[in-house]
Amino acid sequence: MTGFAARLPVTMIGRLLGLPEADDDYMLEWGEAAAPLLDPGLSWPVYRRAQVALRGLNEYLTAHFARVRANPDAEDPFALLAASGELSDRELVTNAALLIGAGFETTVNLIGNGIVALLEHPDQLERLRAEPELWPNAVEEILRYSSPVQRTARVAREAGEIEGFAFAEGTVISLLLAGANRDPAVFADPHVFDVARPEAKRNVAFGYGIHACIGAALARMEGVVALSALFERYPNLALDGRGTHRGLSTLYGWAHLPARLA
């Protein structure tokens, strides 16, 4: 996971923000420490570790953008924004932190989940080798079948009722994206992994409507590039023993996936 699945996503976000390549591992540490904040019922040590990590990230980004404003020579998007003065220091830091937190954690899960799904379904992997044009659709099926984000939450702005479930204004509602992605009314044989599934792109792994993920297009491209290149370069890739799951209920993915590259 850290040796392969994380490399492309963290590189993309790091260069987008104009951060030095030498700091990529720090971004991985911040993301890993903060990821549990999306889960309910955290233990105090986990919560404390996340808060310490976020304070460190805030200090790092504040210093980074101060340097950018003082020496506005870089041409990455955030450096141009910083130099323009259109955003305050707080706006720059919070938006950069959002991209770090959401811009690679989920894509790392997508790549890792895709590796496992394809190795568990060798017939589907063989079909991709025979029909490489199916890779974009395969990524949609991975997003549906092993949703990197299992759920999200909303606050009801007014009282209402959905499918017989009544709720009051202000109710916090947990929405199971992974459940929607297995809806038999939308997906035929929803528990079957099919890289050629015609309705795969109807998944809601990136949310929906005005709340849809801002980085969805980038994540899709990274998934196609990473997975197709991996299995092309290592056609006999195999997992070496059991992997270790992250153990989170919101972000669904693997912490470790030992493998033999062959």
Ligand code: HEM
Second form
Amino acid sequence: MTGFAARLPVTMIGRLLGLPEADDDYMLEWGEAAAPLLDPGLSWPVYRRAQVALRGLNEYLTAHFARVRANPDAEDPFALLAASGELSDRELVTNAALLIGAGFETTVNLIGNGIVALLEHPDQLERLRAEPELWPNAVEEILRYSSPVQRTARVAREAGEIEGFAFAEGTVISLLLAGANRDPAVFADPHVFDVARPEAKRNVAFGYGIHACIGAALARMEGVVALSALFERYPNLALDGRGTHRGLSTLYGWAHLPARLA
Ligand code: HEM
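Provide the structure of the form predicted together with the named molecule, given the form predicted alone shown above.
After this comes the whole thing, all chains and molecules, with the earlier chain placed first.
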């Protein structure tokens, strides 16, 4: 996971934000420590570790933007934004931190979950070898079948009732995206992994409506590039024993995934 799956997402977001490559590993450590914050019911030590990591990131980004503001690189859109003075320091840092958290703690799971789904379904991998034009649809199917973000939430602006569930104004409602992605009313044989599934794109792995993921197009592209390149470069790639799951409830993915390349 850290040797391959995390590299492309961290590179994309790091360079997009104009952060130096030498700091990628620091970003990965920060992301790993902060990811449990999306889950309810954290233990105190996990919460404390996330808090310390966020404080570190806050200091790091504040110093970074102060530096680039003084001397902006014309090729770096975030540096130009910092120099323009349009956003306050706090707005810059919180938006950059959101992009870091949302931008690679999710995509790393798409790549890891895709590796496992394809190795567990060799007939599907064979099909992709024969019909590489199916890769974008295969990534939709991976998003549907092993959704990297299992749920999102909304706050009810008014009282209401949906499918017999009554709720008051202000209720926080947790929505199981991964459950919707196995809805038999939408997906025929929903538990079957099929890279050519015609309705795969109807998944809600990136959410829905006003808060739908702003990075969906980038993540889809990263999924296609990373997975197709990996399986082309290492046609005999195989899992080497069981991996370790991240053990989170909102983000669904692997912490370690030992594999043999040849
Ligand atoms: C496979 C990768 C990804 C998955 C599965 C994913 C999934 C999601 C989901 C489920 C949401 C909540 C949507 C909702 O509640 O309706 C979301 C929001 C968001 N995502 Fe992603 N995401 C991914 C990659 C990315 C990337 C690469 C970026 C940034 C470049 C990004 C940035 C964001 C942001 C900023 C939001 C908040 C949008 C808002 O609240 O208005 N995500 N994502």
